[in-house]
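This document opens with one chain alone, in structure tokens, the form predicted on its own.
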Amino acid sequence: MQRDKSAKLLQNLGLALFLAPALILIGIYIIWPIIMSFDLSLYEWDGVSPQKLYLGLKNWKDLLVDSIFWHAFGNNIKFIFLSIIIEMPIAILIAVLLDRGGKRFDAFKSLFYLPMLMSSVAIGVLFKYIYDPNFGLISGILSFLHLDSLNQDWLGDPNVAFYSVVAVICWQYIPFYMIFFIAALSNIPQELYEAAKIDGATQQQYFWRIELPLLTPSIKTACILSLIGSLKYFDLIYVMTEGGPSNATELMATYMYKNAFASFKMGYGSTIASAMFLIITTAGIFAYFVTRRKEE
């Protein structure tokens, strides 16, 4: 009995030793910055000078009545909605078609995945040229088709800019979810297809009766990933529009960056970052428990 306890103790010590480096790194690079962010949210600080002015909860009170922040939060919500209803169906459709094509479509899988191999900054710069109303690709195509009246200032018009950026982000992330769903489809037992074939099922019935129900857990996971990613999205939008024009494409992350590093309001920027942490954590936990309850 004593020998079993000693062996178990040694085993736990071994596990702790192996986990310690990872836990230390997580503490230094994730936990500590979060704590520092909450601490800085209580100060007025330009991020450079050694002096910080303690404000208490003033930054948080200002945030509650900051119309630009809540406009940015609304854009994040629209972004989540559009990302899910556009990215998921298209990714599922492409995944099903490529999965049914088998090895013949392996080249297409690599081709469709190319956008995920490009950095968001490179994609942002590329699409700034594509969207250029005077010399861009879209302008050229519309001119070639004699549809000049449809040409717009895609990134300069506040009514159009947000949807122009969302289209690019969907183009960037659909391949990620496509690969995600292809992996899920590959786990569906072939016996189900063979049994359905014997029963005379059509290709549509394969999808509605076999593939879509078995993809449901993966779809829920993908929606949670999309939700969390949409709430903290930053790089491509900042490269393309910097949150403009007239805050039309402003997101919480771009507004936080501009306050902290462009306006040197590090305290207020930390308040926005802390608020984002609370919102994203709450949304992630809520989505997890909702999907888990439905599964049960």
Second form
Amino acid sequence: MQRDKSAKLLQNLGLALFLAPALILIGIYIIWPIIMSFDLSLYEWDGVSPQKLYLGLKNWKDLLVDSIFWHAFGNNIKFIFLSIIIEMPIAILIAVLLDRGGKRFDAFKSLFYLPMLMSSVAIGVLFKYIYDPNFGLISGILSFLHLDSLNQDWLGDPNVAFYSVVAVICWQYIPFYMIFFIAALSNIPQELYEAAKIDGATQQQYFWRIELPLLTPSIKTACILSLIGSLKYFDLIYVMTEGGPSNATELMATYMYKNAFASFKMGYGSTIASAMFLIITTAGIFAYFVTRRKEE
Amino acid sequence: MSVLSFCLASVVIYSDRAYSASGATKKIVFWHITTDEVGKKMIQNQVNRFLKAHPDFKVEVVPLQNDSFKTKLKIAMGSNQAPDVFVTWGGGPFFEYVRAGKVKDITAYMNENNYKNRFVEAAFGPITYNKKIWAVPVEGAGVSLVWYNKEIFKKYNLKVPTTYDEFLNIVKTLKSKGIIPITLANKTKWPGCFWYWNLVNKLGGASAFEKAAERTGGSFADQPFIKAGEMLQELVKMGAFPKGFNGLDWDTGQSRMLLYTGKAAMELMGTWQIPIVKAEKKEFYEKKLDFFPFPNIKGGKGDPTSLVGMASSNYYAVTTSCKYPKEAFNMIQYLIDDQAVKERIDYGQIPPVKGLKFTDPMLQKVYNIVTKAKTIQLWWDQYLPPQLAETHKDIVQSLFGLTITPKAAAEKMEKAAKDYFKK
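Structure of the form predicted in complex with its partner chain, please, following the form predicted on its own?
Then the entire complex follows, led off by the chain already shown.
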């Protein structure tokens, strides 16, 4: 008995020892900064000076009535919706087509994955030129096709800018989900197709009866990923529009960045960051439980 | 992939920095924002002269893009990773660092051998705080002027305007000829603000802004501010600016491309336009580029010679974390010694140094205008505290986007100022 106990203890100690490096790193680089930013959210601080002014919950109260923050939050919600309904179907479609093609389409898999390999900043700069209403690729193509009337002020018009940016982000992320779904499709046992073939199923029936149902868990996971990604999205928007014009493309993260780093309001920036943390965590947990319950 | 690109990036950055002498033990880290090839090389040469005189030193010169520099500096300052020498515009954001005790007081160095006397008096305004000097004026005068394409003006028989009405007529004529009258890249907001600031300056005089910003009896909702917004929106409605200006990026040259290709005729921009155009498109600089000061407005209170900008556009400051402040200051002196002044003039700058003569008539013309100016209104976004400056820039961008009325814009700014200063 005594021996059993000490053996168990030793085993636990061993486990703890192996986990410790990871735990310490996660603690220092993930958990501690989160705690720090919650702490900072209680202060007024310019980010530079040694003194901080304790405000209590004032920043949080301000946040609740900050119309730009809620506008940005609304944009985030719109962004989640758009990215899921645009990215998922296209990614599934490409994945299924590439999967059906088998080895012959391997080259396309790499080719279609290219956007994912570029850094967001590079994509942002690239599309800034593509969207340039005077010299850009899009305006060039439109004028070549004599469709000048369709030419828009892609990034400068508050009514258009948001969709222009969303289109680029979808372009960037569809490859990610495509690979995700290709991996899931390759897990579908070959026998199912063979059985279906014997039953005389058509290509369409393959999709609706075999592939889509078996992809469902992956689609759910992809949606959660997309949801969380959309809530904290930042880089491309910042490079392309800085959240402008007139806050049209403002997301929570760009607004946080601007407050913390451009306006020297580190305390309020931390409040936004902490609010984002709460919102994203809640949304993530909620989505996880909703999708899990349906699976059962 | 991101690890790979990070490694690649660090290799690139590292090799870019690895030019200092080997064996040196004392190190100065130096951040600046001159990123065009000619300017980068010029600064490196000046640093090299310092290294020659100080073989025991090495200098890590880091050129950074204008807007990313601002963020990087702030993070570095906040996390005690500050460079030893950094570039600054002076004014509000710079004084935040001064107040935080991050910047070395160099008054004593400046007074040594009367070194201060080398510079034009007006250059010290934006870097004097608590009667102490916190940075060295180095890079040339930066005032906003209207740059235009001589060839286009000649073709349509247009004369340089002296009044705003004449200017509006030019805009109308150019518009009718199918030329974009004024190019503008307003994604980063400050290029558009130049219009607003110049209009306010001409309408209300320098005191209008200063009274409002200092809260000494002025208000951002006063008449000049509303009127400036109206005049600005009038320009927008006339189609004076290119399509999509609120989405175009000045940093990546999207406004200048229109100028170079002759699609647009004018741009309101700082005098740094000279070295940039010279570096980017030399024949355009030599044959087509010219400028005129912002036209005076009939009935406006602004002094006819007044300008918006500063007598020196970039200053260099030493941080308190610098281990060798004396040598760091000495290194800055190499950036503006007699040889450097020559180099800077060749580059296209007007150094903030007394008694200059120029072979380039364009520079001479700017120098004359700057020295003649009775007031030079500092860029508002450098004058105002950063938080208010950001709000202001957002408001002006909305004015350009026609999503806010001039009156509402002025009131919004006044409210922001009230909220800020009440604290």
